[in-house]
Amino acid sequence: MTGAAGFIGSHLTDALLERGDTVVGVDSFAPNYSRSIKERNLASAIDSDGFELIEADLTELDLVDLLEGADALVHLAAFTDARGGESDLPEYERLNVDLPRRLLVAAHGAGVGSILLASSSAVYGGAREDGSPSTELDPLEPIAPYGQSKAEMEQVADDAAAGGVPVACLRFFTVYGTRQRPDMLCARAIEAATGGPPLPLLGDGTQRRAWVHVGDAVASILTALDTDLAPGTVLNIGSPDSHAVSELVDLISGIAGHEVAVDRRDAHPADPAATIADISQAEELLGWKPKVDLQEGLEEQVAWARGL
């Protein structure tokens, strides 16, 4: 697994170990946020006999050697700045397009039987104009370099699948929950409600997101690993319900018992007005649908943040 010390990666590591799998996790511990947070994410895994951590930049590793003997590859590592601009294009290309291409070649050469790549709802550029959910057959119209890089990654995967590489892409919508990156909306709102600085709120708060709990996101990955998906399969992983950012802020204020202080700022051009997920394909092919509702998931995340 790549990105093992991150938000989703560390939860997935724990889940794989709990069910008895052996996990080789690779993470560069990039300085996008504190190393101590990433180390804490792996606290329960690091002493497991079934876990090996490799701290390295994947672009500098012998990938065939790394993947030799692996049954499956889950690629979560990425350049994750969804609001990056033209100056970041080389990093998007290096980490979100070229690295997956090299991993697919190496994994195929090593005989890896199942490959999952983490994509994003950012490939859609936002919900349909009529407000109906995005489906996997919709055209990809990203509005920022991050989404464009994920769309290009999916094309790389599609080309590899045409050559028989057993790769599938999971398009994650807005994932939240414990261990969330500190720069993400829920984490910042909870910090603001528990004595931290005000939440920088971009836009008027009417933007809608299909939030999905990290536990549900991990469940989708586990099920996809255990399912014989056709090469080139792409699945939306999100909630069929969408909630406005202002609703989320109000929920967190109520759970925390303190109003989320807000620093209102202009909307960012890379932020779509809405993301809405059609998850019927994930339900059909994986038997997956989210189980954790937003209130429950936020209660858990607030309690976790207070316990740090």
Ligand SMILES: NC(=O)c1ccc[n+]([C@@H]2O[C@H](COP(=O)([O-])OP(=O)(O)OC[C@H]3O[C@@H](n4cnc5c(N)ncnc54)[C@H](O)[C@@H]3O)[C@@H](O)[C@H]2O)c1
The other form holds:
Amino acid sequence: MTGAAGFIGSHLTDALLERGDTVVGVDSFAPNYSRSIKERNLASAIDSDGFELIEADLTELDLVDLLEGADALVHLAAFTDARGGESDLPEYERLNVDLPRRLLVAAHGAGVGSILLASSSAVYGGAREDGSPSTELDPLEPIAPYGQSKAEMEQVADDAAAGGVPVACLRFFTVYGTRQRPDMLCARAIEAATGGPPLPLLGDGTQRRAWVHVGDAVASILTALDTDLAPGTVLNIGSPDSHAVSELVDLISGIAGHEVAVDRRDAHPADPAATIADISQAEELLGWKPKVDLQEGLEEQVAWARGL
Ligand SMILES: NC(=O)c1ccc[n+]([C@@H]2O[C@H](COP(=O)([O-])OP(=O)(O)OC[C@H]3O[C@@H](n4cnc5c(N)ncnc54)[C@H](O)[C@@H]3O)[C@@H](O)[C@H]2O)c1
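Switching conditions: you have the form predicted alone, so give me the form predicted in complex with the named molecule.
And the full complex, kicking off with our chain again.
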């Protein structure tokens, strides 16, 4: 697994170890947030006999050597800043397009039986104009470099799949839960409600997102690993219900018992007005649908953040 010390990766590591799998996790402890947070994410996995951590930048590793003997590859490492601009294009290209391309070649060469790449709802650029959910067959119209790089990555995967490489892409919508990246909205809102700095609220708060709990996101990956998906399969992984940012902020205020202080800022051009997920493909092919209710998931995240 790449990106094993990150938000989704560390939860996936714990879940794989829990079910008895052996995990080789690679992470460079990239500076998108602090090393100590990523070390804390792996606190329970690190002493497990079934876990090996390789601290390295994937772009500098011999990938064939790395993947030799692996049954599966889950690729989560990325340049994850969804609001980066033109000046970040080389990083998006290097980490979100070239790296997965090289991983696919290496994994194919090493005979890895199942490859999953983390894509994003950002490939859609936003919800359909009529407000109906985005399906996997919709055109990809990303509005910012992050989404463009994930769309390019999917194209790389599609080309590889045409050559018989067993790769599938999971398009995650907005994932929340314990260990969430500190730059993400719920984490910042919870910080604001528990004595931290005010939440920088970009835009008017009406933006809707298909928030999905990290436990549900991890369940989709586990099931995808156990399912013989056709090469080139792409699946939306989100909640079928979208909620506005302002609703989320109100929920967090209620749970924390403190108003989330808000620092209003201009809307960001990389933020679409809404993301809405059609998850019927994931339901059909994986038997997957989210189980964690938003209120319940946020209560857990607030309690966890308070315990830090
Ligand atoms: N969190 C979300 O809401 C969300 C939504 C859609 C898609 N995704 C995708 O899911 C994946 C995981 O996201 P996350 O939120 O867990 O991010 P994260 O930043 O918490 O985890 C990514 C990890 O990858 C590592 N990494 C980055 N570059 C590396 C490199 N060159 N070599 C080795 N390790 C490297 C980082 O150190 C980090 O620990 C990403 O591909 C992201 O684009 C996330």
